[in-house]
Each structure stands twice: as structure tokens, then as C-alpha cells.
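Below you'll find only one chain, the form predicted alone, shown as C-alpha cells.
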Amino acid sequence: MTHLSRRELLRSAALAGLALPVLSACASPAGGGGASPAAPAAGATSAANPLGLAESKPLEVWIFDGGFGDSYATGIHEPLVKAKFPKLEIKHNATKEIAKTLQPRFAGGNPPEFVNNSGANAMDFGALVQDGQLADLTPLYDAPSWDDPGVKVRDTIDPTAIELGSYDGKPYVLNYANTVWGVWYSQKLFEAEGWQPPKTWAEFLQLCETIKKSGKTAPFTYAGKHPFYIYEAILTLAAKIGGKDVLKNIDNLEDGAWQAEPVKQAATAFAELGAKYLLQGTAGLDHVQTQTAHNKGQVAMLPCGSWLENEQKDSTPADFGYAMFALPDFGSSDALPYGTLHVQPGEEYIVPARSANPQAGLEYMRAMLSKEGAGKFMELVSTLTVVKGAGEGRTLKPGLQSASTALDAAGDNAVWFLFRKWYAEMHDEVAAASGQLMNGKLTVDQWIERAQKKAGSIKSDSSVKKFKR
């Protein structure tokens, strides 16, 4: 049996017209990188053309035709570039089959300048990086921003986006859309009842008690059949209590990471919430059922990501008024301040290093990262982006406006974890245990024991590739 290297596998699959499985953009590829690509050198740079694109060569754009469609490219980003570089020919393309369509061109050495590498048929990021196929985005991030030449691009975006798109410390992937998690509620209901979003955990429990005693609605629920929704909240609270290293240690499979006191405190807090304030039958409900119950006024609050409003748009009452709040302060000794959020950029874009005009691909990204490019994208597809302040002055739906305001207020106080992408078995175990914790079938100590045991087994399994933050 012949063993192929990852680069050989990429080429072989491409030539055969096969799609490779997607790897998370935050995972470092195994082994060393590929040979440095013989990319065309940048042209003359200037204040108007800081990346040195060649207007004499076309900019070929490929967009994944998925949930966002491709009209944001043709109606927003491409016109921005064309206005600044009128002689530049832009060739627009869209497909649902990114890998099937483009992988042969990468293998053949004639990739396009810009690719939205997304969807179920996306190309393998790790293999592309290892094969030397992707342009280093450092020149983009160090370039003057589209809106203010005195500010670098990197200083206008969420730094998490750069970290999650990096391999071995080098940025190769632009994560553009942004998801923030929080506790969601109806502004109409809260205003009618005189309820205020809580800022401390004591206020949160008091609010739950007030809602429960009203007899009008249940205080809290989550997608019981998908308990990731609740362990996300538990871990976010743990990081708020103990700092960002709490989640970094968990991701890095550090011994005792799950036994850390902030993790225990957060799990204990949510176990109490589960024992006293859950919507009856939560354990048997999926995300659609809990969100529908929320829309119908059967429950007051639920934890979710900022896609919620758009996902529920067909069943939400017109005057519902989605809004979210960050997890409250647990105590005065919290390591991170009020407003800390779990933030995770996604929706990946790349510039192929071996295209004929990669600087044009980088310039296209610079336009995307302008306030106009990002703000109009937010309005059109109803999602946040990694560009700071992009929602200012925009007409956003109530929930998206609430999430945007929370994200701006959080600033650098963003936390995230990656083991869900890196180690599927660990995700499954923590999710299952978290559901049992909320239902009273596991104690906090038993929940911790299960999570730590699974982390230990993955750490000691030599067949599992390990990743590090």
C-alpha cells in the first residue's frame, strides 16, 4: 500500500475530482509546511494602492453560494474595489461546490485570486496551508485600513479573527462573520413586566424567581437535546470568573483544567439554575422547540448565538423585539469585567498564493474590512462581522443591533474555546454530561470527573493529533 503525504493527497484528490473533508481553520496542520510558493511579486505601492495590486491583471472572485448567497459580493464588496481601481477587471463566480470546482485549479497551479472557502464541500484548509497554497495575510493586516490610513487593518478588527485564522502563528484565513453568545429575551415581554436584564448573578437568580412566581412563563430553557448550548454558557461563566486561561487550559488538555475552581463555581451555578428555573420538559426539546416556546412567551430567557433572530424570523411575532445580555458578574473578584462575551469568528475567505494577482485578492479583503463593506454586509445578511463598529449608523434588526452593541462594549473581553472543533469525542462527552448536570442526574463533582477523564484519555491517546493555543 502506497502512503501519500497530505500534499500528495490534496493533488491526487484534486486530479480525481474528489472533495477532501473540511479541517477547522484554527487547527495547525501536522508536520512542516510546504515549499514557499512562487507567488507574483507585488507591484509598485502607493497611498492609494498600499498592497501593490496590478490593475492590468484580472481579479477572479469565487463565492460560496450558501446561506449568505453571493449578492453581498456583487452588490457591496466588488463595487467598492471597482470604484477605487476602475481599470481592474473583476470576474465574479459563485458555486455550492467549492472543492469540486476549484481544487483541480489549485493542483494545476492556476487558482483564482479570492475564494470564499465555505460550506460542506469546502477545501481542506490544513492541506492547503501545508502545500504552500495560501497567501500570508500579514501584509493585509499591516496595511493601512480602508477608512483611516493612520490605522492598520489589524487594529480595526477583532483580534480573535486573526488568531483563529492562523496556522503555526501565521495568518492564512480571514474569518469574517462573527457570532456572539449570550442570554436572549423579548424586549416587549421585559418592558411589559418591568423586568431588567441582570448585571450580577444574584440579580439573575432574583429575576428567575420573580418570573417563576408570576406564573406567566418559565424563567429559563436551553436546547435539551443539544446540551452544547448549556455547556457553552457554563464555560463562558467559568472564563469570566477565572480569566481566559481557564478555557485555554481546557483546550490544551492541561492536567486538572476541568477541576479548576472557576469551572466548579460555574457548573454549580448552572446546576442550581437547572434545579429551580427550567421550562418543564427542557431535556426533551431541541433548539427549534425551545426557540419556538420562547417566541410564544412560554419561557423568558435562553442561551444562544447571534444567529437566533435570523433563524427564527419566520415564526417570531413582529413586535417580539429580540435582545441579548452578556452573562452577569458572578462576584466582585471575577477576572473579567461585566460584558465579557463568548465570541467566535467564522465564514472563511482565502487568497491563493499562486494566483496571477494575489495582491488584488488582499485588496479585496481590505475592502471587505472597511466599515462600509462590513456594515452593508451586516444589513444584507443579518449577521455580525469582525470589523469593530461596523454596525454604527446601520439599520439592523433589534436582536442584531443588541448583539452588535454588546460586541462593541465587550472590546477585548472576548473568550472562546476550540476543543469542540479539535476533539469531537470530548465535545460529545461534555455535552452529554452537561445535560445530565442540568437535570440533576449528575452532581457537579461527577460532571467535572467525567470531563477531566475524557480530556485525560484524549491526551494519552497517541493516535489523536493534539493542538495547542
Given for the second form:
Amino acid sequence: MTHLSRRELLRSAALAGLALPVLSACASPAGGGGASPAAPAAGATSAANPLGLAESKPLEVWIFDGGFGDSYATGIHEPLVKAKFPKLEIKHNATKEIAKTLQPRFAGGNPPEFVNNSGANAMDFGALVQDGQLADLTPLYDAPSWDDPGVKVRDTIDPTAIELGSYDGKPYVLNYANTVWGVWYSQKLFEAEGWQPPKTWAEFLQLCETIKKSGKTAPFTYAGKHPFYIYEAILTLAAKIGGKDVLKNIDNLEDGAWQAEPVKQAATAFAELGAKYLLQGTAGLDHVQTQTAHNKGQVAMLPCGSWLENEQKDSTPADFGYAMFALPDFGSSDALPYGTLHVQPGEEYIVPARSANPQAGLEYMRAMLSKEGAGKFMELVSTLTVVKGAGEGRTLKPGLQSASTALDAAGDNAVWFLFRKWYAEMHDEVAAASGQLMNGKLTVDQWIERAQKKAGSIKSDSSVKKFKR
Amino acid sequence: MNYGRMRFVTGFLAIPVALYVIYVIAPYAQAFYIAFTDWRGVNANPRLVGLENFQRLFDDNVFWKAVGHNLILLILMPLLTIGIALFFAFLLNAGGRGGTGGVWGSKFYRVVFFFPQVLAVAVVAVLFQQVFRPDRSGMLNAPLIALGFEPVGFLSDTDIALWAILGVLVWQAVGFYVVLFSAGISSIPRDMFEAAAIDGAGGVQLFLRVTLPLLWDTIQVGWVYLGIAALDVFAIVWVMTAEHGGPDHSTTVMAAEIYRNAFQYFKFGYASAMGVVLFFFTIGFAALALRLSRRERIEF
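The form predicted together with the partner chain, contrasted with the form predicted alone above:
Everything in the complex follows now, all chains and molecules, and the chain you saw is the first one.
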């Protein structure tokens, strides 16, 4: 009942804020290819309406109708905004073809207020930013959060999300969903056998040995046909050993980035795992086949992202009890503490700067970033969000709960790499070499040499645009 | 040639020639131009970079690996396919007792051999992914595992994967050439076989001295077709193998590298340079094939 009364209070405050006429009509120059975004002229702001949206002008929402569908918008986020601004007209739309539908509207100077620019047919972010089409999200992040006016929005979400949504240091894109990677196992199996998730690499190897000796199941596998699944783990371990700069240097194609000692240690560790503890035939199996083997109890552990539980929902036994653990401590001198995770926010949302009511788009994002908005989203589409502690008090499936707990525990100890997105050929080369590393056909030094060579050749390729982080 | 006939011929040729120019010649010409740029697919004004793409291509190990794989397939695929198809066709048409008919049940086999040809390439690729699976669900590995052997990584072992591809290509192609050669054999007059058989020729001699020489034209046609197919093999490789031409580039071919560079890396300039090289390989093969196939015809 308390939040209802709070909402009443906020609503009346919002109405009070609207007493002043809003002068934002001039904020939408039509067409034009101006390089700098028109500064969204804010209406009157108030405690209840910190971003100063105009209730008199509609809020047009476009959702990408992909894996998440669009019912989270109509069922969760739009009602949240509507409850606070009852007079605001929300025009909901969903499409699978974001670019085809909306690019002409950007070009014509009357884009909608809020766009979920995701999926295979998304518009190019770099081009949108270059063209000054996107509203700076700084006012949103500096605004008080939905749940607690004393805390800024910025402090309620994963900082990785803000960084990944920034272009040249300015936040333009909200990455809302979140993905964490870890080693997945069945709680049921582990409890039945008395196995414990390992805290150190030595314990991990010990566990693999125990599982191997038990003869009941293979210790470890990964999607052998898609070696990304294993180089992801190698690089996460490398960052844990050597710190965040290890991956930053790799992303920036620095000379010698792959030859760094932590990378070598991590690769050596996984090569050993590959030589001794892999499920038979791993190299020839894809993610579906290995994950199904995992569900059938043929293998105990595999590295994957937090989408795993949802992806496997049709083949998982009811009492399987998905859970994940972060990569264990490699040594006592690891740069990052136990619980460090590979975290990668995704699913992009933008507020077009030249829309008629950009503040409404920002307010919509503020609602999404509320605990209620994010928590219900988690429940509905079974994914993590960038909102801290959004899963608290929600009934989540065991795997999602486990990932959510791990994410909250990791805090700022999140690592990530972007070369997969920036340089597809780098990704392919590292994947190819990693598969052979795990098969024992490449030595660690050869693996390093190949990755470094590719980094060098991309660096010297004038036709490829370089990125920095 | 009178005027009316000229008009008649021109009328028929205009549309095909126009289509050919627009959809074949023009793209080729464009590819030659794009090969000298660093175009990445979105820029309106590609920058000319001279021979840079070709220089890079020269040092690109993966591309030369792909060329090597194409050459291996170019030699072995026609050889194996034609060899097996000839053998089957002979058995189906002249392998029976006395050399006058096919072996028992030949009509049934003829249909069975043709099955793979009817399947879409993508279907074949997915089918063989399952056949080659390295676990107990794999058709080939299940018996091996049951007998206590290590499973063979048909598509996951870099030393074996290309041979697995070759096997699938031959498997799929044989059926068509069995039919082609059967047609060829059945057009050879019966009495030639009968005469040879009366003179005491056995099965092997019938095949080597009668069938093969009289079928030479058809075999040459098959050879050219198969050679062209071996320079492509994109679909099977792309769909069937891990990493699209992997593992670790062990099965990649030129067409796969062109596709990868163009549509995955958006390096259209570089991919076009590969296309130009492939163009010259194809022209070279065609010229060679035409030269080698100049041979006297045997009239019968």
C-alpha cells in the first residue's frame, strides 16, 4: 500500500508541475543534417517530473518485437509511466524491422520519442550518433531515481551499461538487459554427489578429477563448434588474473596485448582442462548438443552466458536446478577478487534528439530503470537487467536467480571485451585458434602468436575503422 | 543471311544478351573496380587503394589454404565421382551375365543412386552433420564407440574434415553421373557388347575396351561439370562445417572466403580482389578443359 500512496503523491505533484506552460515546441527542427543534436529544451522540472516532460504531447514508443516480444512494454513499462502521467498519451508500436520502419522518419526529422533499436535490422548507432540524432542521456542518469529521489539514476545501474552505451564519452544508448557469463552446473547433481562449486583453480581441477573418477559423467565441456564459448572463459580468467587493462589492451589492438603473462596463464590453464577433462567428442558438438548433454547428465559443467536457462527450457528436467559460479581464483595474486564476472549489457534503447517530446522518452527510460520496471521485466522475459538488485523479492527461476546473485555480488568487478563486436575477423581467428588450443593441436605460444598476428594485421589494415575504449 | 532472318535472330537474342550483360558482365566489371578500393559496403565514394588488396591477398594464409583445398577437390572430386559412377553405370547396364544387361535389381539401384541428387544441398549438409556427429548419436561413430574405439572427429579433426567434405560431395554427385553414363552406355549398340562377349571378352575387358572408349565424350562433359562444381562447393562447406570452413580453416574454399570477407567482415574491396583471382582460376580451368577435350570422336 505504501507505494500506492507515494504514487498518488507523485501524481499530484506532476499535475502541479504542469501548471506552467511547456515551451518545448521549438525543440524539433525538421530534417536537416546538423552535426550537433538540438539540445532538448526541457519543460519545467519538478520533483515529480525531474526531466520536465510535456504531458500535452504524445509519447511514441517503438519496441523491437524480437526474443523479448513487446508485452513487457505494454504490460509493465507503459503502465508505470501512465500511472504517473495520466494525461500523457502513449502511442505503442512494435516491429521486427526497426531500420526499414524508422529510418525514413529520422531522415525526415520527425522521429518517435523512444526506440528499441535492436535486432538484425537495427539502425547503425555510429551513424545515428554522427548525425546528432540521439539525445544525450546524461540528464537521465543525473536525475533522481524512480524509487528514491535521494539517489541518482546513475547510481542504481551497472556502470558497465553506461560505458558501453557511450560514444566519445557521451551516453547515448541505454543497454537495458544484462548478460553474465559463468560456469553452469546442476544443483541437483552437485548436491546428490556432494560436489561444491570451486573457489580456487586448484579446487576446480580437483573437482574435475573427482568427477572424472566417479565415472558417472564427464567433468567439463563447451560448445566445441563455436569456440567463442571457451575463449570467452579464457579471456575472463586472464582479466581476473591481470586486471581490466588486459582486455582493454586486447580491444585496443595494442602490440603485445596477447603476449601478456595473464593471457598466457589463462590459456595454459584452459589448455590443461581441454587435455584432461573434456567430454568425449566436445570439439565436434555445438552449443545445443553440449547443453543437451548437460541436461541429460552426461557432463557436469559448461561455460555459458545467462541466457542458458531460458534457451534450454524445453529440454531441462524439472528438478535440474541450473546454477552458475564465477571463474575461480587462479592464484593468490589475482588482480581482481573472487566473484569477478564477465558482464555484457545489451538490448539497446535510444531517445531520438529531434523527436517532439524527447523528455518523455527519457522519463520512459527512468521508469524502465525503476526496481519495479526492471524486476517485472526480469520475471517476464527471464533475463538480467542492468538495474542493481532488480531481482530482489521476485520469483525467479533458479538459474536466473543464481546469475542475479552473482551479478549483485560482483559489483564493480565486471570485465568485458568488445573486439567481438568491433572486429569480426579478430573474433573468428581467436575462436578458430582456441578450438585448436583445446584440442591440443596448438600450443599456448602458437595460440598467442596467431591472435597477436591477427591483431597486428587488423591494426595495419587501413580499410577497417579502429575503435578505442 | 537475309534481313528478315537477322531481325528474327536479333529479336531472340536481345533479351538474353541484355540480361547477361546486366547481371553477369556488369557485376564482373564492377567487381574488378571494387577490388581496387577499400570499400566496406556503406560509403558512397569508395577510396581507390591501388593494388593494396592484392598485396594483402598474397600474404593471406587462409586464402591460399582455401585455394589449396579447391585444387585438391578439383583433382579428386571428378576423379572419384567419375570412377565410381562409371563402375555403377557399367554394372547397371552391361555388368550382367554375358554383358548384355544390368546386374540383378539394376532398375531399383538406378533410382536409389539418384536419391542424393534430389536432395537440396542444405539438406545434405545438415544430414551429414548428424551422420558425422562425434558422439553416440552419430551414425558412423556410434558403432565405433560401441566397439570400444575412440570416436573419429570427422568434422572436428582438422586432418580429416576436408576428406569428410570430399566424401559428401562425391556421395551427392555420383547419382547424377550414373544416370548420365547409363544413358551414354545404353546408346552404345548392343551388338558391340555381344560381339565382344562372343570373342571371349570378360567383364573387365568389356569395360576397358568397349564401354570406356565409346563413352569418352560423355565423361569429358562430366569432367567439366564436376570441375566447375569443385571450384564452388560453397554451400556444403558453409552449412556443414564448424566456423564456416573450419575447424580452423581446414575445409575453407575460395567462395567461402569471399563470402566471409564480403558479408561478415564487410570488406567488399578485399573480397572483390579474391573474386578477381577466382575469376582467373575459373577462366584458366575452362581454357584447360576445352583444350584437353579436343579429341577425335568415335562414330557409331
